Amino acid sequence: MNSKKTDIMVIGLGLAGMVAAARAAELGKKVVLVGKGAGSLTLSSGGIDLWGYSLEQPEKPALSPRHEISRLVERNKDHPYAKAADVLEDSLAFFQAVCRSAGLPYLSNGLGNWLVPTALGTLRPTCLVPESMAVPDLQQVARILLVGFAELKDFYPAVLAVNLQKCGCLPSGCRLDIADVRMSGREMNAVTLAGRLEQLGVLEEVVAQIRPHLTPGTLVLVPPVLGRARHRQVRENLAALLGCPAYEVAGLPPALPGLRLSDALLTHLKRNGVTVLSGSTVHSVRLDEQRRRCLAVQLAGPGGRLEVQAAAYVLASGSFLGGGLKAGPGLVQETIFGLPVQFDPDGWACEEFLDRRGHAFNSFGLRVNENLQPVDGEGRVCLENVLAAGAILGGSNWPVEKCGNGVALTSGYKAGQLAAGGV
């Protein structure tokens, strides 16, 4: 079996992997990041959700996610944001650096969160967005022209239409109307069309259709198929051919936004000097005889068979979507090192799937110390030299706080950060 030396091994390639594998090497250190997929990043809409909806009125936006979190970590003290709140306003000044520097821009709306429109016509709440995804402020616009393509077949702009037009976001008389575009005629995925809209001949063909439909003032939305490795381009393009910016709404997964972000972060990680092994799976892993350090982690990837050895090391392999977590009958296990996993085996779900409250499972995972150090029932930490971040830490019911990407970003740079700092 091959061996490898590194300072931090980083398991995991979602956000929260990224990020910290991305705060260690900006501290000096060799890390080496692996993964057995894409991560759920890509999956995701690309915006950081740091928190949804008022604590106290759930059913509405939360004006300032901060102030919620602040309150939050007052009276939950299991949730990750109460360990990793206290570095985040350096975690996202880190995220927008490191994106900037990708040629990804995040924008922040001040110390609020923007609503953006998705493709069933809600608005989601989230603190930073692309530049594609920062729409102006809907109580301002006069007219809305929603651009669907025929061959796509996950959007539909005339649901788009109705939903936005009861959600009570518009000001009296806005008016929405659709363009529908056509292409090929052959169905595309969103990754395919997005790698057509790359060629400047293939957008004209689609500004000439939609053109027709442009008066002074529109707000144009289409969905997020701007282009990949060239999506600034392609936005750049389409706003000097129509007149006017372009806006994408947040659509389903696989999401060209998240599969952006994704590719950006690995951009910037390789070029700072991080060992990224995707598709590698961890093995087994090695402790010392006491079973108070990890010694090594052994991989099995296209290559073969793989030692790590590490002097700290962060896994942020998720939950149960990520395979950092798995269930059976009465019991919940963390995948990797076997860690003590937090979790209620009366309750997982609600009887109603769409319940407001959110499904329990989701908050199952890791319980935490200060330093991100998984600890047992007794508060005892159980690996001295690992730290865990992002979705594999219990607490968070993510789907209904909306605040998944923002535990991810927060919980990754800190331990990052603490792993750098000898943890």
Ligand SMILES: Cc1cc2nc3c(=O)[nH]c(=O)nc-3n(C[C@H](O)[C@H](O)[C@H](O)COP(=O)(O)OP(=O)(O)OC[C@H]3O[C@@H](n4cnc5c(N)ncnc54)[C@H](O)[C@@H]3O)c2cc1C
Given for the second form:
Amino acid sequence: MNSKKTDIMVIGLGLAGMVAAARAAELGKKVVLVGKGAGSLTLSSGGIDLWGYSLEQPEKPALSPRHEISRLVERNKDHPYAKAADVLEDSLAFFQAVCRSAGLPYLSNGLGNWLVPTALGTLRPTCLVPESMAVPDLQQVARILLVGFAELKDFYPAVLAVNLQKCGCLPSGCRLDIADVRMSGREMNAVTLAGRLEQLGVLEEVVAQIRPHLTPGTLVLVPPVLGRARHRQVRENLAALLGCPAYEVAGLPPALPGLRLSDALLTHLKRNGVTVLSGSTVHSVRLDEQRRRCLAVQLAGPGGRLEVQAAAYVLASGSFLGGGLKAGPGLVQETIFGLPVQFDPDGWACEEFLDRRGHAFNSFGLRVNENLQPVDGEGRVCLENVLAAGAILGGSNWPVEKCGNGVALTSGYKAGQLAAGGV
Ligand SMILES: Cc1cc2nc3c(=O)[nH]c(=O)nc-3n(C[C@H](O)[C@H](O)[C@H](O)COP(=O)(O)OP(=O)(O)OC[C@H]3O[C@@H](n4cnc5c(N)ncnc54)[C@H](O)[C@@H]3O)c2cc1C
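Let me have the form predicted in complex with the named molecule next, following on from the form predicted alone.
Starting with the chain above, the whole complex follows.
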């Protein structure tokens, strides 16, 4: 088996792993980043949710996610933010700087949340969004034009229109119209449609169908399909052809904004000297005799088998979806190191699928100390040179709290920084 030595090895190609690798590389460390597949970022809306709803009134969007988090960490010491919120501002600034340099700027709405329209016509509270989703305050808008594509079956502008009107977020007198665009007649998903729109001729044909519906002052909302690799160009061309602002709504998976962010971070990592081994699965680990430290991690990938020896390891292998956890009857296991998992054998899920409290299995995961080192039931560090970040951390219920990418970002940043400092 071939072997490779590095300062830091990061396991996981999701947001937590990529941010950990980027931060460690920025601090001058040699980093190897591995993942067996893409992270759940590639399925997500692409927004960075910090905290979605008020702690006191969970039906109300959080006006200040930072305020909610500072109150949360006082009352819930097991939440991942209780271990990583000390780097919250640094991690957000780092992320925005990386995205800007990668040509995909992410914008904040002051200290508050954006309320981003979704494909279902709800408003999603999220903290950082790509420029293409930074919709201005809908209360100031006199006319909205929703653009649908007959060939795209994941986006129904009529549903969006009805629900936007119902949610009471539009000023009285605001007009809402729909433009139905027809293309080839063949069904497409968001990714194939985004590829087609990268061709200027196709975009011009689309705009020719939209233009008759435009009047001065119209805000145009489109599904998230404005290109992938040539996204910036597609947005510029669209704005020039339309002569008015157009924004993407938050869509269903596969969602281009999440894919674009993943692409941009990977490009940044490679440019900054990180060795990225995608399609590589960690199948075993080698520990020292006392089982206190990890000595090496063994991988199987496209290039064959490889052993990577590092001074420190960041475990960012996700939850059940990413593959970091697996479940059997009455049992939840961490799949790589066999670390102890915090879970409730009697409380996995609520009866109602859409229960507001969220299903408990989303909060199963590792317990960590202030240094993000996994600990056992008595609080003892399991492996001294292994840190954990992202969705593998227990204690947060991201689908209801709306903090998935926020936890991945802050804990990934902190883990990369601590690993670089020497664990
Ligand atoms: C459909 C969907 C939509 C979402 N939308 C949003 C949203 O709009 N906003 C938001 O803030 N959050 C959203 N979330 C939540 C958010 O995406 C996640 O909480 C967060 O991105 C988790 O990142 P992660 O890096 O911790 O884990 P993951 O993204 O799950 O990454 C885990 C990585 O580990 C790798 N891995 C696992 N085991 C191994 C192994 N043995 N060897 C090698 N590699 C391994 C996986 O291949 C993967 O690359 C969404 C989640 C889903 C599922």
